[in-house]
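Here you get one chain, nothing else, as structure tokens; it is the form predicted on its own.
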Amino acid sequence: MNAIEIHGLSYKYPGTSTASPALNDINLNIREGEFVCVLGHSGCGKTTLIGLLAGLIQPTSGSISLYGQPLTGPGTDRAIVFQHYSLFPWMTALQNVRFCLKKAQPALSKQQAAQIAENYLRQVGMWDARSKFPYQLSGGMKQRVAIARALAMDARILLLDEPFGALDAKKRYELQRLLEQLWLNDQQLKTVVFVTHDIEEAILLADRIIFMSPGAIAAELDIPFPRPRDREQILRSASYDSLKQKLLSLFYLYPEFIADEK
């Protein structure tokens, strides 16, 4: 079953002078429970695609369906994690998770919401910091809270827009492993669309990589590695080297393009 179906999707930002849209005639199906990484240069339309899937902007033309239903706007069937954390600064870590959880599932009692929030904060290693405000947390800690918040909402689709892009290599690797573990351990495997410009990250996380040239899908690559993934073993494998070279060649084939993407 397809969780996401995209047909003839185009988007042009209002007021842009260029004739080239940010996205042009995108066609893509994503299976239920699939982990898809969208890879490409800055300005190629990756963030625009996430914005459209989130319902934050509407297509210029074409359509998006989620589980067979037309996407018409934002909804609690999707949870989003952005690069710059997007936590409410006036709320503690616990309050951030609990607030969004209640918005997504208003039928939950206060006690149920508190239990679920605690469960996910413990899973991401942030329970001891539950009373801290975002300004008191490091970048990696903020992103752990953002991931806990997204997973606690129990949305069927998880959208991540370069969530680890602002972190150092060590924290980035730790959160990659954590995200894969939480995704695999979930009772109902969520459908994930993960935007990145990092080749290694895409190969380590994805079931399939969608490589974007400016405004279009240039290539799709299936990733053969079984899960859970052993990073060191994968990085030493010939299959990894082959995939990396294919993706590097695409980066060179489609050089960085500064579009009107916002």
Contents of the next structure:
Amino acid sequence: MNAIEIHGLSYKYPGTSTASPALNDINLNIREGEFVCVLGHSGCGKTTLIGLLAGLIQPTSGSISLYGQPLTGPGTDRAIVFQHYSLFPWMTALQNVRFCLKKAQPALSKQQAAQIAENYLRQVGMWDARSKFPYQLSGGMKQRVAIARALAMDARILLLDEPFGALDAKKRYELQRLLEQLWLNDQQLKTVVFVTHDIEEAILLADRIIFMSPGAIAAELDIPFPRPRDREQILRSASYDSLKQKLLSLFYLYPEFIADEK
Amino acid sequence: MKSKSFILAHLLMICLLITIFIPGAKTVETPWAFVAAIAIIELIFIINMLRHKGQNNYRADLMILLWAVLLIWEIVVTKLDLLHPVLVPSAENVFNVFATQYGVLLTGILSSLELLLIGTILGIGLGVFLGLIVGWIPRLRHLFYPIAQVLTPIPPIVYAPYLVALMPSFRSASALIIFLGIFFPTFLNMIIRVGSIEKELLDSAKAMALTNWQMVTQILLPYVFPSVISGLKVTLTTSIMLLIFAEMMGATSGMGYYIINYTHYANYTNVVAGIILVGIVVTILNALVTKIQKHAIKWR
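Structure of the form predicted in complex with the partner chain (previous: the form predicted on its own):
Expanding to the full complex; the earlier chain stays at the top.
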């Protein structure tokens, strides 16, 4: 079953010329439980795609269906993690998780909600820091809480917009591994759309990489490595090198999109 | 260095006390209210020194300045009688006003504070709340943002006399003047703040499919709360200015009324006492706001 079906999707930023749509006639199906990485230069429309999938912006033309239902707007069936300000700064880590959990699953009893929040905060190693406000947390810790919050909502689709883009290499590896682990272990099959511009990150995480040239899908690559993935082993393998070369050549083939000034 | 200025401050204070009891050119009602005021100031100073012990503070310098000013006032006016006897009252008589008229002054303060609180709280409350709603809903924003931009810069003092004529009672007119003076800047500021929220933060909230009401009360309100709190001092300054102005326009009570009333009688002793009183009240209110600001926001 397809979790996400995108047909003829176009999006044009209001007030720009028709010559440079942010997205132009995108067609894409994502299977349920698939981990898809969207790779490309900045400005290629990756974030616009996430915005459309989240229902934050409306397509100029074309349509998106989620589990067969046409997408009409934002909803708690999708959880989002951004690069910087995902957490509400006036809530503690625990309050952040509880708030979104309550909005996503209002039927839960207080005890159940408390249990779920604790469970996920423990899984990301942030239970001891649950009473801290975001400003008291490092970038990596904030993203851990944001991931816990997204998973606790039990949304069927996770939309991650360069979630580890602002972290140093070591933290990024840790969180990549943590994310894969949590995603694999989750009781519910979750579909992930993960936006990144980091080739290595895409190869390590994705079942399939969608490479975007400005406004369009330029290539799709299946990543065959078995899960759970062993980073060291993958980096040393020959197939990793060839995948990386392929993606690198795509980066060179499709130069960075520069918006014409108006 | 610190103890030197501490000693100097107290030498000045002793000089001042001695000077008070030296017979001068001018006779005063009684020196004791002035002496009591000096004692109270000294007490506050000592308590402050003890509370902030060990810190490198400059409170002693402040005291040197204050005692020096009072000493000069005492010598020039009471002892030497160098200035205009009606325009520049003696310190003894000014402080004696507090001792003899404390009942009137206290009622005046209470009357003023009531107006101040009603106008300011309503102004901030409605300004924040309506500003957030208008800022959040595009249709309302397009309608009211230009209106707020036009109305906000008009000083309330301009339409104050008209409001006094328009409103049924003077007190309601005063409260309305303060309210409008606080409401419009707050309202406009909130519309602007909603427009400048970090995009990711706003998108995180939007993605939760919140209703407009939830968005305003659960996201926007806590988001702007710190800026409202940090703006309280400016807000307070504006409200006090408007309050005193409104009270000078024809009130029958309050601190502004007290001052303008005695100005009409050319009783500048009471006028100076009234001005000092306003200063004291404003200082206390400011200290309260500082306390609130320290404790209100835990998340940054």
